[in-house]
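What follows is one chain in structure tokens, specifically the form predicted on its own.
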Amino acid sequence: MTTLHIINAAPTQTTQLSSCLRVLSAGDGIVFCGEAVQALRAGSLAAQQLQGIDHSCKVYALEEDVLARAIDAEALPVTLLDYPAFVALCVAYSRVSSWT
């Protein structure tokens, strides 16, 4: 069963991100919406935390939220949504998890 996480909060500011590292299993994937989009920087922790994931996982952020903050996420294996996309995303996976 593969699970979407959707994660929020800049990975400044929280532990979302390696609370949700931990508990990734092959098959899933990561959404990164607001400011949780801040882990895409280069060069970031954050982005040399993802680099490290299972390459079965699939990295995902919104785009609004990426060119909002003017992040060049092409340094990492991150596909662009839009809100019709992620919707559809979510459907497509067995479970969705939220991490406030």
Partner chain sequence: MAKSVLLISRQAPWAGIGAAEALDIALAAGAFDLPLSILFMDDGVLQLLDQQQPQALEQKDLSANLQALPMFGIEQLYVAQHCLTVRGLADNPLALTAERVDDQRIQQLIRQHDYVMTL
Second form
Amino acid sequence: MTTLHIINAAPTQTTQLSSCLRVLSAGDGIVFCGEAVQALRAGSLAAQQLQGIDHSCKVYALEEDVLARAIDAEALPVTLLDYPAFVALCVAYSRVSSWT
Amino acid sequence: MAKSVLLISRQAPWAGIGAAEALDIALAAGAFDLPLSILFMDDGVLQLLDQQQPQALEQKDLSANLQALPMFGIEQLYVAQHCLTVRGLADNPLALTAERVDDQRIQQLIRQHDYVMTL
Amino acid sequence: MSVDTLVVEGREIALDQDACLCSLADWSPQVAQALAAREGMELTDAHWEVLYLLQQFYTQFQLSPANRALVKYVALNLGKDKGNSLYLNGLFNGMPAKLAARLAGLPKPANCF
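Could you output the structure for the form predicted in complex with the partner chain, given that the previous block was the form predicted on its own?
Let's see the whole complex now, leading with the same chain.
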């Protein structure tokens, strides 16, 4: 009964990510899209917080948003997605929580 | 059986239409007898502040509307205690009877519902 | 927005697209009777107590109740004998929330067919 959390705003703009991390359950996934991929920038406060999440949780990001923003996605264990993979992921989890 | 929904209301009542839209969804669900719970989180906890005077901004009284939720059969109401605390409202009286919940309880709430909807 | 008017005792009262009063301030028992007459209804004490209760609901919650909420509120205030769909449907032509709100001078309830 795991949840896929979708984050679309930068961690420096809204509390989407910080609130999501507080209520993340073991086995959950997080998808970063749009400005939210800023959270993956190596050395940032958000990236440090992400390194501390439970190891059973997986981190994903939309590849095009990562590439566009010159983010080095090698620094974190993150799986990059295209849109078909994103859709497949939404179906794979029990529910989706979109933190708009 | 109808699928259950956890509605997470995260916006302040004076900051745009998010809070009012969340309430509309809840009232519609209640009118059609759908099982829906509401969790007030982040700035959404400010919706529960007592003694608001929205008339000063010529706005509708959302806190009066919220009181109608139990009449519409929406009785599973929760508020994130941490979000009250960081806003200096840990011990404030609330305008609505809502269960104060910690992070662990929120994790459970998310897992207990079929759908999660955030506004 | 006013799309129709109702004349009561020489006064023109603005009605919206749902045949509800544009402003609750226009309401009076005579206006309620005139609105009821348009529906072919004669208001009795049984109607009045529900209409006044609806106005109390509106003052308290700032919105018009859907059927389910109306039933619950009536049950809470007037007892279960009156707070049930059968009784309220009988009084208000089978559409209690919509019709009673109109007669009480309130806006049409949301989520109501």
